[in-house]
Amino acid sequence: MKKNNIEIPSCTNCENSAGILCSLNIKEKTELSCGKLDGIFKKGEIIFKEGNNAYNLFCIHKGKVKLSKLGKDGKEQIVRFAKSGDILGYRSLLSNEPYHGTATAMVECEICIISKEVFQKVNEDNYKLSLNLIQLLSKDLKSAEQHLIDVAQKTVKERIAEALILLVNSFGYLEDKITLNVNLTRSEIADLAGTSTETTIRTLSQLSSDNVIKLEGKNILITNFKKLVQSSNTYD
């Protein structure tokens, strides 16, 4: 983490209206921004680790983060993602473990740092927000539940295609409307879907000659939303 001139504004001055910390009211948004603290990752810099004991829950004013854990033979695997109004541990703050996961900045993120004593008290005195995070935690069940669904059962290239719906669902696309607001390179996507570099390459070479997407560098277009869709097998 580093320190510079930048100045996260107080948590009753934050433009985001969509974060669950978003229902506090006046006053405790006021203690919340008395107790935390302001950090500023850069690109590639680790939040918190895995395995490390949960002291914080850190909500990212400005950023991108993914989430990942190893596996048993010391391999990555990204389990979600994370951008701006989002929190991040309050599922070890809840239960009183270390950190699930490992928390990376996919670009320079601006952090609000909360301490577990100040975040434990406000939540214990906010029954709109313990409600929000029991739906946050059962949304977080679904989406594992679900994905051990489709390691199991859908192909490679359904795989990969809901990867990049995911990564269209968090991220959003950029002021043309058709290129994914993120750069993720083709060891992170294989890492979300579960599946090799090499056969991630191949796979989304096949999408683009199947007119779905396009590939201009790092940057992948999503030319076809609705045949995407169609290629990952997913219905909702």
Given for the second form:
Number of protein chains: 2
Amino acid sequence: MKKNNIEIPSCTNCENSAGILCSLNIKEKTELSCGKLDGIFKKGEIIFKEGNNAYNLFCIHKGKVKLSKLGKDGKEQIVRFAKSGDILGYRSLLSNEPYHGTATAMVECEICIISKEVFQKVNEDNYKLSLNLIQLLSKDLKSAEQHLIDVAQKTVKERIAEALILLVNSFGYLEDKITLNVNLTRSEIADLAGTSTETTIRTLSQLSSDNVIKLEGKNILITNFKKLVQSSNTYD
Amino acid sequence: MKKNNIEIPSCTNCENSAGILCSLNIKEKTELSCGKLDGIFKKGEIIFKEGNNAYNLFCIHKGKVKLSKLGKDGKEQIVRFAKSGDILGYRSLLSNEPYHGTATAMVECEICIISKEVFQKVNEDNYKLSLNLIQLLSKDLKSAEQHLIDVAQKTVKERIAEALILLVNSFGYLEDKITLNVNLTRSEIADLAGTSTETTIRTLSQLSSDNVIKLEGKNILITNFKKLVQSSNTYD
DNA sequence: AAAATTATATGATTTAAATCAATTAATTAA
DNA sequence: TTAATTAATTGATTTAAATCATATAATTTT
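Okay, that was the form predicted alone. Show me the form predicted in complex with the DNA next.
The complete assembly is shown below, putting the previous chain first.
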């Protein structure tokens, strides 16, 4: 990580509007910003590591992050993604536990680093924030449970389709409204869908010949979202 | 559900000591108990159903409950268990969402039913409770993520072993310190491990001939816990 | 107590997906 | 700019586990 020339604005002036911290009032934002560090993480750099002691809250100002856990024989399982406005590490801070997963920058990321103490203080004084965190956890738990069922019951094709939908929901499209605004390797898509790289490649080309998606080098274009949802066999 | 002759004591006199509500002070317990209903649910009876609107918090005074979700083609996936002292439904209440899963009584259960309003009020006034809920959610999320990785990466044998360990951790043993204190059908164990009934049966007999467990009718005896952990291929 | 339903058990067969193997393409480093 | 590494692709083979098919045992219901 570089702590350098860049300077991310204080929470009070942060242009992100979606994130959970945005619901705080000016006083609380000021408190939270006080003493925060600004970090730049390069693509591929690890922000925090599964099992390490948790001393900081990370708030993504700009960038894309993948959260993963190690499974059997060191095989990676991607559990979630995070983007601008999302916070990372709060679970560990509030439960006094090591980080549950590893956070890796998927592109160059600008991230605010807030100390445990400051975050705990703000949380303690603010029922609204606690409730928001409960709701956030609740949402994450819901999708983890759904992901579990998907992996347990769905076919690889359905899971790959589902993975693509998750990517659309997490990162959206480029300006053309059709090209996925994120690039994962085939092996990362496999780690997300819980399958092998080879099978992922074959399934993607299958979806491509079904005219559901289009593969252009590293880019994946979602040419028929409706059909993609059908391929994923979900209804909710 | 029967609302009848039985009467569960007020939270202030509840003999359960492990549950999350036990950390409340007398005033809060009194508030929570005020207006609660006592219900008896027979074995197999549904306490609440996935997708239904959430109006109540359920606190298990006595009994065993399974939480499940419906997957593809209505196939059931067991996501968690709950027992005396555990609360159910709080996620939905605090997020204003329908129940995320279906809760089914595995044995006759005595359950306190607390209204959404009362619970919200107590939670709002009590940072400690919010924090406990965050920690509880955090724990559930962690195990859901672990379960996800297990299902995605482990063999059936490892998953069945893991399922048995979860049952031990959730419900413990009978007085003999060896017989699992809960009875699931083979099909339910399959729904927990994310496999088929036939494969579950075969795998259980395999574990039995490996002298890891012993099958006595409906009962499962854990004759070699250490070996069971080894069979599950976990280290944490 | 008999009938009906549900759960358990076992064998045979199929199949989806992993693994193994080798090739080509694309990045990254020297 | 070439060499080295990493990623993507495609084919062949293996395998774990699902499914199908019956049979038997154990509960429930009547």
